[in-house]
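Shown here is one chain on its own, the form predicted on its own, set out as structure tokens.
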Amino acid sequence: MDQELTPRQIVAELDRYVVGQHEAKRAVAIALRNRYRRRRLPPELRDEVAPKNILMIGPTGVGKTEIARRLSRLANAPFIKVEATKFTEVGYVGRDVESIIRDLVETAVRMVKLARMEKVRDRAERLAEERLLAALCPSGQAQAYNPFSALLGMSSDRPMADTDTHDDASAERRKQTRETLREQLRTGELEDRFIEIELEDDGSPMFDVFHASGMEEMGVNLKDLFSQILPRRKRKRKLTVAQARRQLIQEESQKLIDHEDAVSEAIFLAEQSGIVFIDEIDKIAAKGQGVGPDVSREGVQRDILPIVEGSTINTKYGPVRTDHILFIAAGAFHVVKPSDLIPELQGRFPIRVELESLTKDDFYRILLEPHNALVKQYAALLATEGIALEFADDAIRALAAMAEQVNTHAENIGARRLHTIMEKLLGDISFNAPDATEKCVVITEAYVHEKLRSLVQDQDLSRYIL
């Protein structure tokens, strides 16, 4: 959680996953410290301290979305990331900017109930279990005789002390014969047998009309009317008991749940905590006076404005408050500049960082070090087919150097130039992995030239390949 880690902690984190950029990670620091200091402010002057949100200058490809994405998770908080050329102003059709707390609302829910329904894991089990037995052993199959031919003054050929004798007889062997079953269930030995179970029927497909572009509240909004209204249906489905366990879980979980308190968590995790990474803000920058679409980015401006400066926002889960909500909003900024946006919204992103193109050295390191790293990655894919795939030091520069050559002459796309040349780089071994008879694979930096070096050198074609 945020307040169990100072700024130097959580740079210190990001570098795991990030190489470089160390102003944008100290700017992210410190507005993730800054709430665990606001919460410890006195009520009176908790709600005066608002938010300092951040502006990533930076091309496409060197870390912003990744620095914000990693921090959430750090922060354990809501994440949404949106690009600000999907909306449009208020009379046309688009998705309307709303939309964006709407969508962060959802994602509270989700980790507040998955959150809640992992706690409540081992009653589900146990619940989920005893339904399992139920449909492997229903309790009326070993029933003897039928109670109601007493009732319908239907002579017996037996004493009824024989036939108590026989229905204690038939739940000692129910009752065994349950609990043989519940210790094959626990040991795994029925996942692959098909039995039958009834579940709750959560398909709505009559409503789906609806979700069409800027009407997708009004769709979720008369499901949960519906669904109030009408019992929610059950169907029975035929699973293997592997299957079967997982959906009774579930559902089992579901019930064991205060969905109510959970979305009142949920809203204020997501007004205090929020974190909200608008990208491509600068497609929205007009420059100068323009007419036509210009026109209409300055309105999605205008209509982000009050959600960045802090309204409320009506949802189906309840008015939300973004007042507290931090804000991340990136761009290339290569046609416009900052002072492009309207006034008012430069003022809410005061902090502004600008971040580094990436060098060959940054490529070296971006292919090594983080935890993800590409060379890892590819490693372990090719484990799974019994080839141990090894880079030689002098090939990782290699790679790095033609990375960046390619950037320079071609569009700069940062790191994910990587992607495209490793994927050239190891076509081939990828292809031929699951026939191959040699299973250590070396990469040197001869083979490296060998398959790359015509595609760089030649502009024109890189263009097309790399």
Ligand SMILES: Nc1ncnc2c1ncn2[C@@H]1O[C@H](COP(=O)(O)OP(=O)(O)OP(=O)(O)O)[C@@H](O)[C@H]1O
Given for the second form:
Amino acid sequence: MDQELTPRQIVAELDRYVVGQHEAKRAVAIALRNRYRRRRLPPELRDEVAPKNILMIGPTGVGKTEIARRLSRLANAPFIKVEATKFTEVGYVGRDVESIIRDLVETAVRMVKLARMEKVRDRAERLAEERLLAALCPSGQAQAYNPFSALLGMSSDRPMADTDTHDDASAERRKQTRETLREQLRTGELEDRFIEIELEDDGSPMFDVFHASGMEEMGVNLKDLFSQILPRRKRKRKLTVAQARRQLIQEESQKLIDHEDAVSEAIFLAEQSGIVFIDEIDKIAAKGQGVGPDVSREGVQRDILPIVEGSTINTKYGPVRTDHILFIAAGAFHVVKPSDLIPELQGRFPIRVELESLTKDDFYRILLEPHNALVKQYAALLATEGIALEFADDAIRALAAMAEQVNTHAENIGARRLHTIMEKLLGDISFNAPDATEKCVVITEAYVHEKLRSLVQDQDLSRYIL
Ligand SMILES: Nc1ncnc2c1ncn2[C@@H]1O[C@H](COP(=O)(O)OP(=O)(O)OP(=O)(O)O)[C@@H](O)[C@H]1O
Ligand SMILES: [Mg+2]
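Moving on from the form predicted on its own, kindly provide the form predicted in complex with this ligand as a structure.
Up next: the whole complex, starting with the chain shown before.
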């Protein structure tokens, strides 16, 4: 857990997907590293160090959400991203902001359980194999699945006391069959064979009704409650060996972990290292003293305030303190300014970073460099049709220039413009790909101009089409 990335490494990881925006990357990298530093402080001091929440400000389509998305993979901590617009003031129909924390804890629980299940995976695999064998050669009570002998590596098909009358020879034969089957299971020969296995039913759909109707807000999960009271139902299912193995490993590893302990670790993790990314925060800021819908927006801000400031939220796993959760908020702030947020909330986001508008050069790099760069995506998609798609360097420069041009004279939608432009550029090739006889396509500057120049130059057209 403590082999965490340094700020420099975090920035380097973000660089693989997000071009430029160095200041924002630095800020989140420092904030992330500070969590790690804080964990190493003596307890008295640790409680005093509050996280420095970040507000990312920048025009639309320059990478705010993208940074958050990539960060979630890096942060070795429970992380959730929410849209501020999804919440409504307490008392109105819709999700209240406390559900953010409930979701964060849920993420933490899943994280911890997955990690623990991974640790017992070897044992779970062995247990699953025994159950697969039992399903593959079911015969008599002697085959009864015995998890303990499986665990100890003993053969579970040794006749039990009351089956001693069994014919020794047939027992021996069965044992051999079993070992052959085990061999075949391991070499993967049986993957597609159908077998019937008995799995635990994971809750009946009946209780999901409550979930949908907002009963989760009570902080109690009826489904869990009932599943503790009622005995777990078993359900027979017909699956291929491959599917069955997955499910059995899942079930066995669930049984091997200590759920209560996992939950308390998860709550600790969420409280100490949790990160909440609130996107589109500008959408809940209201300009001036408004009436009508604005009242409710301000209400959402007011509801968020105690959570950001530190309070205790009840979740179905127990109370969770939010004092040390890191909040990163982002918004375009086109119409409103950060100063239009209620003052208390502004104060809770002391670190402000501005993301810059993207230039022609940025567009060029965005098209080409990120791991998921558009040029790579289109090439990969067309490769599935047997077409090799290549871009000449000057073609990419031309595309970048056009994106910038359209962004200046139509609306500035940042790198999202590249998506519309590329789609337009490659529409014909994409459409004809399955029937194309020419298997190698090179996009040249001339082709880019042919397809796009008239659109780009006609301002009215580009407003609609690009
Ligand atoms: N700096 C960048 N580097 C690489 N790709 C980028 C960059 N900025 C934006 N993109 C791409 O553009 C698209 C939109 O970016 P993103 O969702 O991050 O915008 P945003 O800043 O959150 O805008 P909004 O304020 O509208 O939410 C994404 O597909 C992303 O991959
Ligand atoms: Mg966004």
